[in-house]
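Take a look at this single chain in structure tokens; it is the form predicted alone.
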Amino acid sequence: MISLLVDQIKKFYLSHESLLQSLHPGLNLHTLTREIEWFDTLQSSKLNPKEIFDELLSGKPLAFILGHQFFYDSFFKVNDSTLIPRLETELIIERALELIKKNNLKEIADIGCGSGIIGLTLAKNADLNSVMLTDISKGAIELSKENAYLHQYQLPKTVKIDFHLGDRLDGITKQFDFIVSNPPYIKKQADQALVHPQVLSYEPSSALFLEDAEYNQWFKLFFEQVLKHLTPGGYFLMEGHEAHLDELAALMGSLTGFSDINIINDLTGRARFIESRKNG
């Protein structure tokens, strides 16, 4: 049955390869086969491949068709309340795990958690005491809770998972050894033309865009909150836009309290992450 499904997927993909690549950024035959095979197993081989193929040709993202997306080492539930997890965000997991293990960081926060992929993946792969997941979107927090439940047997019993509904670190009194974030970082006017039409059509704009005029002030407040909520010597790691990370690093450097500010490239050589440490 699986081999028949694989043959169907391959035939479909090769027959529509150009259109699929234009409609679905980053989609390839390997990914398409992996996701549909997994979902077929989840559905006990009751899925209808033609329905999936038709929706793909309409431009609907595969993750939203299946309701799940593979990220790092697991499948996570997704919906239109949050962004679809990206391959490049897996790099933030790798770097975060290095920092956590090297510096014995125990209390962490995932700010703007979306579907919970970063915080929950770190909770599964590091020796932590607690992980707090925050988001301004109620739908995102609900989805993060669903994913925590879905992965409950992979989460160490010793790690405490908390959820907080709010903007950035508003309303939080706790301090953390490590704060990680994938916030909205696209300038709405300056950068929107560069965003793929599928992303604009299906993913929440509030998780993608900030108004150009408010951009630096939004991040200034965020960085000030990070300083307030990091323990002395604690680390901060954030995904950002390649065109704006230099200015954000300069903004961070203008605040008293950050040191070791570095911009990290992704596998394509593009600036992707900013990392820093609180003095102390």
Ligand SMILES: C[S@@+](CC[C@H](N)C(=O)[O-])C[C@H]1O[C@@H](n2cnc3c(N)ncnc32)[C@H](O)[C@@H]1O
Contents of the next structure:
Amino acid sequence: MISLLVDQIKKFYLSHESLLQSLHPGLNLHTLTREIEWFDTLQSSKLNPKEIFDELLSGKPLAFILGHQFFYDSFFKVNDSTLIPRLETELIIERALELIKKNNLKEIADIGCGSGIIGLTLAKNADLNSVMLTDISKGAIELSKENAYLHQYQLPKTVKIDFHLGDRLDGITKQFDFIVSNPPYIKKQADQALVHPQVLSYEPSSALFLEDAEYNQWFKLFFEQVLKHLTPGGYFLMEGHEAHLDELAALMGSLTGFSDINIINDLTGRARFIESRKNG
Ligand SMILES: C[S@@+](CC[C@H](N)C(=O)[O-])C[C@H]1O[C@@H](n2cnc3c(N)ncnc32)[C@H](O)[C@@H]1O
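Next up, the form predicted in complex with the named molecule. The previous block was the form predicted alone.
Now the full complex is given, and it begins with the chain already shown.
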């Protein structure tokens, strides 16, 4: 059965290779086969390859066709209410787990949780008391709840998972010793030309873009809220755009309260995250 499926995928891919490569950034035969095979196992062979192939040719992202995406150590449900989990966000998990373990961090917030991948992956892989998942999108909060349910047996019984619908940290009264975030960080006017057409067509603009004129003000308010909600000595870790992390680090440095502000590069040497602490 599996080898029949693999043969079908190979035949389909090779006969549409250049179209598929132009429609789907980063897709290759190996990835396509692996994702469909994994999904076939997850669904106990209920998938219809012909339907998948037709949707791929229409340009729809594979993750939205399958309704799932593998992230870090497991499958998460995805839909068009938020971003498809990205490979590079796995790096934020690795850094977050290091910080959590080294500093015995227990109370965590994931701001702009989307499908819940960051907060839920940390909850599964660290010894935490609580994780609060927040997003401005009702659809994203619903999706995070579905993913929490999907992963319920991998979540330690002792960790409390809360959900909050709102703008950044508005309406939250709790304090955290670690705030982590992958917020929208692409400048709508300056950066949009570099974004792949598939992303523009299928993923929600609110998950990706901020208006250029409002960019710094958006992050200033966010950083001020982060300071208000971190316990003294608490940690902040955020994914950002390589072209704008320097200005965001400077902005953070201009506020009273942050220390140890560092920009962290990814494995290709591109600036990818900002990490900082609230003064103790
Ligand atoms: C880049 S996506 C990240 C999603 C997820 N954390 C991930 O890493 O895949 C940004 C998320 O932030 C949410 N968002 C956008 N503006 C927001 C705001 N003002 N307050 C809270 N969340 C916001 C979007 O709805 C989206 O789910």
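The term rigid core refers to the most C-alpha atoms you can superpose between the two forms while keeping them within 1.5 Å. Positions refer to the first chain, counted from 1. Keep in mind that what you see is a predicted model, and the values were worked out from it rather than measured.
Here residue 19 counts as shifted, since its C-alpha moves by at least 2 Å between these two forms after the core is aligned.
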